Amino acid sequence: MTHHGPIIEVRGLSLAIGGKQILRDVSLAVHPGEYLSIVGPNGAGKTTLLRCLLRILRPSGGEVLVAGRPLESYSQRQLARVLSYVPQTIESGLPYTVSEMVMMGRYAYFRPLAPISKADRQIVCDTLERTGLVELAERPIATLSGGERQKVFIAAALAQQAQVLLLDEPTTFLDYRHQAEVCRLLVEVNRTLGSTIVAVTHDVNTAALHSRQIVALRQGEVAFDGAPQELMRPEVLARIYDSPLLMVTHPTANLPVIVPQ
């Protein structure tokens, strides 16, 4: 049975931790093939929202539907076929090679005690190629740079062949070159594979330049939900960030971007 409608639907989500309200009445819809960024100041609830989608945190109110079904009705294996996740900080001391790490993305499809199938190996090969990691395939994770490691985790998530890729601050600790490579990879995956991307980021410029839909949280509430062009207006941003921002027009994207004051 194919599901028509949003792939992820959040309805009236609230979450309090230790008496402090972190999310209040958050609602949003993500459609298949969308590239959605979640932005907002520190402490706005961005990562908390992602953790609710991953079932790491249980909301105190509201519900999350994935492909039309309640999130809690999925087994871990079923959910892994719909949602994949790239965490913010990536453990550098993992005792695996790049190709072993990417193969782990296939775990939702493994049959107990059966050897790894030819199809699984082929998917891993294709994924290493797509992410430009073929040369690094046999390298231990511990020997890679932060940018290379980030690409390995994205590759593992892609090998999972889930419909949605959830990312928490995918470019935070990377230099400009690796930031650009990761952004290019995500845009390409979204366009060519049709993967739905949901990325939490504090970098509003990157979000505006790459996503098609942006949700901004402010103090745990949805302060904006719409297209980048609508968000990148001084008065809209000032309301979200409680601060006037200086903007210029990007030289190639024809979109206003924020510049340091």
Contents of the next structure:
Amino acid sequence: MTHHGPIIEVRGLSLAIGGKQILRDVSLAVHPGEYLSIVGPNGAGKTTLLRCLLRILRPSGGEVLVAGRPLESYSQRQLARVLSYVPQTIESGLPYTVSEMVMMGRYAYFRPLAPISKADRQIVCDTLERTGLVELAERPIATLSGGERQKVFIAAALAQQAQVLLLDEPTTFLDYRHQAEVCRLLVEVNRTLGSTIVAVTHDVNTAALHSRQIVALRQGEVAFDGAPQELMRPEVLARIYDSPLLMVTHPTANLPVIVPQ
Amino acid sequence: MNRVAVLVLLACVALAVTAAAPFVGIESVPLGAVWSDQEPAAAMVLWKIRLPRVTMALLAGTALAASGTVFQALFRNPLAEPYTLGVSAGAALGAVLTMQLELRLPLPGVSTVSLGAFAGAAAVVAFMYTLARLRRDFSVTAMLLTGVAISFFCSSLILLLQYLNDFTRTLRMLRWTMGGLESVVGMADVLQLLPFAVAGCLVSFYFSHELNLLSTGEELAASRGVEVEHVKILLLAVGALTAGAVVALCGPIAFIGLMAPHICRLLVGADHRRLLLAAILLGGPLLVVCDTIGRTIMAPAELPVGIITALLGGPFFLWLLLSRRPAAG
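Okay, that was the form predicted alone. Show me the form predicted in complex with the partner chain next.
Full assembly next; the chain just shown is listed first.
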């Protein structure tokens, strides 16, 4: 099933919940190997858009094509082989170990009652190595820090070997060190494995540093779709966030960044 | 592999307990009664009374452990089990209502009280499920609290019926709601429970990967490829039918479905491929031991096994509740 063109294509997507319009005529395209960040103010519909891509929410209008096929035509298993997901809120009390959790990412390839294959075990091993979790493999998730736990959930999504990795606020609740580690991991996965990354985030600065395409939502509509350099202009950002912003230049990346006023 | 060793050990203990329990009791039954017919009375006690009863306890414990494990995964809460979810209370109300109305359906081999209990269990699960579907924000905690409310409501109605009734019927109702196995004579009841217990165990075992994933959250499970809605309905139904069948035939037996999976999680970890097997191996013998204590501790009188499991399970439940680590940030 080779497919040319966008891996995800959203056409005129609309969604209303309880009479309130959350998404309005949203269209965007994500090409294979892309690193796309979805930014925007609180309540702009970022997470809702992601949940539509995952079929957790059903849109009231428009359509989503995944690898050229309508989203509804996929079985859950088929979809899991194309899209993987790292949720925003990560349950901390799960009784599983790190390697058990990562192994669950292989579900879409399991056959009922068959024992877990050597290939699956090898993929879990490789993923643990890539994400730097080998030492923690047998630790219960409940004993990990927030940053380590986030990496476990990313590792589980990577073990799924889907073309696209969807992430909801992957760094919001992490300290600086873990933020940097998670970002580095995502960039590496994007470059070396060629995974397509779609990340919803609050953090415009990090999004601009790492992604190649940015979509900004404002009140449920696409307010910007383009390269980071074009987004990081005071007049563009002020329009999206309804507020004047201070900008300085990043000392090493030579890109403008926002600082609090 | 020490986890495999634990499973083997559990299996050995299960075998030993099941083999020994029929020989324990006020009426002494010598080992010889198994094969010689020199002691017809002892052989009779062994084959017609003790063995069916121990088998019944084994099956009931197994079924309760399996359905408890399933409910804990689906509700993502280690405090979920048929008893705390109100399934047992619903079944008890169903049974008491059939006694009140003196319903008698002409079905061979199946008692109407059992059917009433079964219907009650099914009604509670259907109610909970509808509630969860209608209100999308219905959290797991809300569902557990609803279970508690349903339990209170059903218990109050049962009390009301008992209050309004004459002495004999009230005693019959009261006795039923204590849960017990002393009415088991011969293999008829065992054969009624057998298909439910076996099906419950097999189906939940078949879905052990799905149970793992569902216990990490429904959205995450869906993103990993689980057909969440279908699997959830099926497992809820299987859990309820298995527990319902036990309550229908033995009365409400509390906390086996809570204790077995929890102890096993400590022994073999949380992966349902091992956990289910361990819980099944532990649940049966646990109930056999409780029932053996029940029929010997106050001999010649018998203590209903439901009272014993509740006495054990109540403190266990409290300990679980109080020792649960608050979610780390």
